Amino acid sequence: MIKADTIVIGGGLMGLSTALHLALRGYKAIVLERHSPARHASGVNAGGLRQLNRHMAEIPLTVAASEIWKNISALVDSDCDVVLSGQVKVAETEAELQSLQARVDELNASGFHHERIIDQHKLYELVPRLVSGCVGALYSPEDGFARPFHAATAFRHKAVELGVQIITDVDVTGVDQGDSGWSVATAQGVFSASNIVNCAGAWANQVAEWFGEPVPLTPGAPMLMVTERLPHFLDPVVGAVGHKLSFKQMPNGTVIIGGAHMARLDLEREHADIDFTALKTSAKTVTQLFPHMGSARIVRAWAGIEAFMPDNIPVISASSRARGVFHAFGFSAHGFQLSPVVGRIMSELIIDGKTAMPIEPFDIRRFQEQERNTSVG
């Protein structure tokens, strides 16, 4: 039996960040990963470092995470290819711009000022190849992007350097609680620890069920595509109020295009088939907003398996029913930027029993309360 202070189930960025932060405070962590670290969502997402247009509950976390990403080398000894060139959300009509202004007003009333409205002139100064006629945008100048697999690799290397043991190709089959803590059963043997952290991504509901607290998690496979290298024309990441779009030009000239369109997912086989009809919709959106992209060639498309929650915010909390068990999953395709601060929060919950970050909206109990309310109704 291999022992540790904490066993982290899942070797994506959330699991790696949690183990790294535990190690920084002298706690021994073992990460159990069923395949290879960052194989699914963590290694193949769009890499957005986005405070822009986050759910209000996530704002304190995303602002704290933004500060970490600005000097990510201090945490993982790598810049993770971070580019902080800003993000904009384009308004094509005055009504859309008014909705963005309402967003800014709500943020400012809560004491946050990282997003602001920019007028038409400033928008075209930032995004000169945008189709004419757009009226303004929501702008977060300190946002940007990084390279997900490079970031996951840096987190993994730093965690290992600090003493974290990462065991790959190990399938967790069950857990059991004894007098001395938790035992985690796998085909490769039994691991034991005082604490377990569920960072199992699209499979996290299966783990949560072991502790008697299932959640309505839905797996999905968001698609991305990348173009050939093009001459430089864009610095900020671009989204739009009226379209599903994430659009960025990388330093090498390629353009990465996302839009929350889903591949056809077979979760049992861990396989996703690209839906080219949906990609066509995404490509049409791009050419509507950037007409010069009509002649650009798509060279590759892919999808990563994500965990989506019905309210589109994650579970970040201690278990409601099992002592020494913690959850960090369900980031609904926008967890990449949050990963360093989530790892820190999880280490604080485990070691200190509390965190100063306002994580109440992410408590797993919210789904149990919904279930009780539904039953009563």
Partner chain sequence: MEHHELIVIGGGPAGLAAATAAANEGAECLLLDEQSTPGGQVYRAVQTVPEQRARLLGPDYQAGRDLVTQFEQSGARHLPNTTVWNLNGRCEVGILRDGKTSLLHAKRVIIASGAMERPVPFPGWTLPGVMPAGAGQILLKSSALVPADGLVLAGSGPLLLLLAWQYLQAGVSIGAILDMTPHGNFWRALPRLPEALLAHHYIIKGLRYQLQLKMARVPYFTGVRNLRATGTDSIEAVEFDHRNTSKRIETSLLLTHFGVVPDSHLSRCAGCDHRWDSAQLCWRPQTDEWCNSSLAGIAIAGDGAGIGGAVAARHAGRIAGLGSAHALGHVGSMRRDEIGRDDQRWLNDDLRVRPFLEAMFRPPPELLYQPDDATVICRCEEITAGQVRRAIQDGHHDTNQVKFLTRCGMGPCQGRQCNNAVGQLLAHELDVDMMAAGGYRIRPPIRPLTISQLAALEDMQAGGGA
Contents of the next structure:
Amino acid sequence: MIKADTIVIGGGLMGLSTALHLALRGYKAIVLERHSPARHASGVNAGGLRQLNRHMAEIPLTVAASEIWKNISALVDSDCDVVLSGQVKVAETEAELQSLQARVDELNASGFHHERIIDQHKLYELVPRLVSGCVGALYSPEDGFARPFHAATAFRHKAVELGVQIITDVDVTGVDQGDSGWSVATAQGVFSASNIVNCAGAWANQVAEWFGEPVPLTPGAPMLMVTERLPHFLDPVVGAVGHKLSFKQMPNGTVIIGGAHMARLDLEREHADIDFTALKTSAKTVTQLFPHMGSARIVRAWAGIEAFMPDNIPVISASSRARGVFHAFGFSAHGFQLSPVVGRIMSELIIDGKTAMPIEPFDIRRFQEQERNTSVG
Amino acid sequence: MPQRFRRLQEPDGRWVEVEIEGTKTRVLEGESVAAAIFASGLPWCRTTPVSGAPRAPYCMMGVCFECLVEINGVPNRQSCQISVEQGMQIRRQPGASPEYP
Amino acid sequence: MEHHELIVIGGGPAGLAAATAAANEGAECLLLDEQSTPGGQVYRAVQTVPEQRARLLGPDYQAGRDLVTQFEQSGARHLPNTTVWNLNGRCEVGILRDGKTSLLHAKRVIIASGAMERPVPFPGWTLPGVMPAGAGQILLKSSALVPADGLVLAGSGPLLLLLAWQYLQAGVSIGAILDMTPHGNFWRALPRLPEALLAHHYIIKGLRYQLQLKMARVPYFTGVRNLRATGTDSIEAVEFDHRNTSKRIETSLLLTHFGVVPDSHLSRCAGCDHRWDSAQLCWRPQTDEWCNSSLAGIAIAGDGAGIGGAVAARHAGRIAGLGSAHALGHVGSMRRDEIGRDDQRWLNDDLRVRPFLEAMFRPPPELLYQPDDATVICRCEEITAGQVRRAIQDGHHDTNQVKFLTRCGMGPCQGRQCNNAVGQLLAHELDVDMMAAGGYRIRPPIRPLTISQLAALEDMQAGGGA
Ligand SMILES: Cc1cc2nc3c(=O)[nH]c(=O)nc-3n(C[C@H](O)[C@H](O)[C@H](O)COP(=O)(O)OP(=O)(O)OC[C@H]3O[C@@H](n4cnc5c(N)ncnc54)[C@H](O)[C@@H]3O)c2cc1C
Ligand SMILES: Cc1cc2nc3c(=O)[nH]c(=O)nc-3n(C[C@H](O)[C@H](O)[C@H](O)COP(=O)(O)OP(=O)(O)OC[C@H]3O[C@@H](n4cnc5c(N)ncnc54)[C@H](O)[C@@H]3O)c2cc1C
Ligand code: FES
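To test you: the structure above is the form predicted on its own. What is the structure of the form predicted together with its partner chain?
After this comes the whole thing, all chains and molecules, with the earlier chain placed first.
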């Protein structure tokens, strides 16, 4: 039997970050991962570090995360290939620009100033190859991107250096409650700890079930595609109000194109068939916004498996049913940027029983209340 | 640079004319652009986007992507999988093809 | 989306035979092939090649004509110049033809994508003027191009001898043949010889080639090790060790051959189960007696399912074609079994020579497992063996993790050239088997598409009935 303070189920970035932050405060964590670290969403995502246009509930967290990413070496001894070249959300019409202005007003009113409106002139200065005729954009200069697998590797190395044990190729199929906490019996031995953290990504609802906490999680497989290396033409990450698009050029010249279109997922086989009819829409959007990209070649398309919640914001919360159980999942395709701060919050919840971050909107009970309401109604 | 390949004499060959790096060259009708490049004596067809090293067509069957060239102004054409056509303009492709229109 | 009963991918002996057999039983069948004429690798351009060239390529090559004729008479449709860039478990096939992309659907698909040269990294293999022997043969078959005098052939395997022989017929003067077959191979292969002799025509052919090369006084070095190509912008010389001395031959062309491996990108992209075959040293899809893969509706025949050669490919193709015609309801199981029985017997007879050949021509292990740190493994991204080793030491214990970390396998060739080399490095460094080292997860498009081509993808709904 291997003992620790905390067992983390899932070796994605949320699990690694949680274990790392626990270790930073001297608590021993074991991460149990079914495959290899960052095998799923955390290793294959688009790497966008975006505060821009997030749900209002996530703003305090994303701003805090942004501060960490700016100096990520201090946390994990690696720059994770972070490039803070800004993110823009392009408005093609005045009406779109007004909707963006309304958002900025709302942010400012709450005391946040990381996003602002830029005019046409500034937009074309930032994105010279953008098709002409766009009117302005929402701009967040301190956003950017990193290389997700590199980031996850850095988190993993630092965690291990601080004493975290990462067990790979171990499928957790259930937990048992004992006198002194929890134990997990696996093919690689029995692990026990006072606390359990559910960082099981798209499978987190299965874990939550074990504690009697069903959640309306939908696994989904957003798709990305990448081009061959192109000459440098773009610094910031580009999105658009009127299109589903995330468009960025990496320092090596490749362009990563996302648009939140979904592959056809077979969760059981952990396999997703790329839906090229949906990707066609992304390709069309790219040719509309960046006409010079037409002859660039796509060398690969892929999908990552991610947990989506109905309100598109995550669950970051202590269990409402079981002592010593905590949840961090359901990041609905934008958890990469949040991962450093989520790990910190989880460590605070476990060690201090509370956190200064406003996490009420992410409480798991929001779904239970909903359930009660609908069943009563 | 000595020529690597020579053409066998065949009485019934049919020919078309293409331009390879600006030089008019007679090549066999229906053959691949990559083959035409070898026949013309051009020692390499592109440089890599990573280190700038010269490369020539390698596998001739579509599985290595070493044979990228610019054909009629379009970069990144896989020349071993494309047949020559009369008047085709074939150019070497430098690195990450800065020629994107 | 356009619908078909049966789509066959690949127009080599396996694909042609599969389409012919299925169409003869009444199946509606479409054959897609990247080449402009049917024939595949072995019978490339067999229909269009001038008589003189056909003769020097030999009688085995000319035998391909019958196969093509039977295919043309079968009623199966041929779509040449068509690249397949996607296949998934729903039998949806993405094609590129005349610069246009579209999606097709079939009730059943037979993959007959054949083989490719086994990529084996060695110092200097990226220099212009270094090519696989098969590439030299393609230039001969479809372009009547032969090496200028003084070329060097290096490696191991029947195709090396065949090509040398074909070059002799064409009057090429070969500078040297560097046989890299390890001396011990013969003794390891010997126990398999009696079985192989049941398909003795292969052995006799090989001996005849060797004899004629000897008679032509081609310099022939055996037990060659430590092959290097050197030069700055092109190959200038080949260096190697022979009987403990270092040798150097100046040349502008080095053709290498280390056997062939299945081109498994399509079957892996679709998600068929594969296993590492430690005799053939390659990933092979799992197939049953009718060539069905682990995915419903998808069969795999010919060298794409494991290396068996042209004759075996033809029989396997017929078997897969019959199996599909049966699954589609065109032929009852009695008739299927009756017609298929002969092919199954001939296939098994023909494959008897394989274990011997596999043991005899197994590439030198140091070449596969111990490339030195400076050798480029990934030609596209120019990742060296040293970088891969560092990633492994860094805790990345399967090929996909190494790929994510180093970009090895992320270039336009989509890992075709480096996948096995990375796996073998991993297996060696960590002392694990290849199943643990794993193969890259193959992502479509398996041949690059431009953004405009994808943007113009023929709409699935427009065709109706999807
Ligand atoms: C294509 C794509 C693009 C994205 N782009 C961005 C972006 O640009 N910016 C951004 O901020 N976010 C992005 N995201 C979202 C981000 O990747 C995720 O929110 C984040 O990685 C979630 O991390 P995780 O640790 O919760 O999940 P995962 O990384 O999925 O980790 C969960 C792990 O748990 C393991 N597991 C599950 N069940 C068990 C079990 N029973 N036993 C053992 N192990 C188990 C799984 O194997 C998995 O490794 C994107 C996501 C995708 C899919
Ligand atoms: C370069 C080379 C030369 C060879 N020469 C000989 C020889 O001279 N004698 C001999 O006995 N054996 C030779 N072999 C071995 C030979 O491959 C087999 O014996 C035989 O050709 C196998 O037949 P097949 O039908 O399985 O595949 P192949 O004959 O290889 O046919 C496969 C066909 O599929 C097509 N294809 C593959 N992928 C796609 C795609 N994505 N989209 C569209 N089309 C596709 C290819 O263009 C090809 O036409 C050679 C192998 C190689 C690689
Ligand atoms: S030469 Fe290999 S793809 Fe063209």
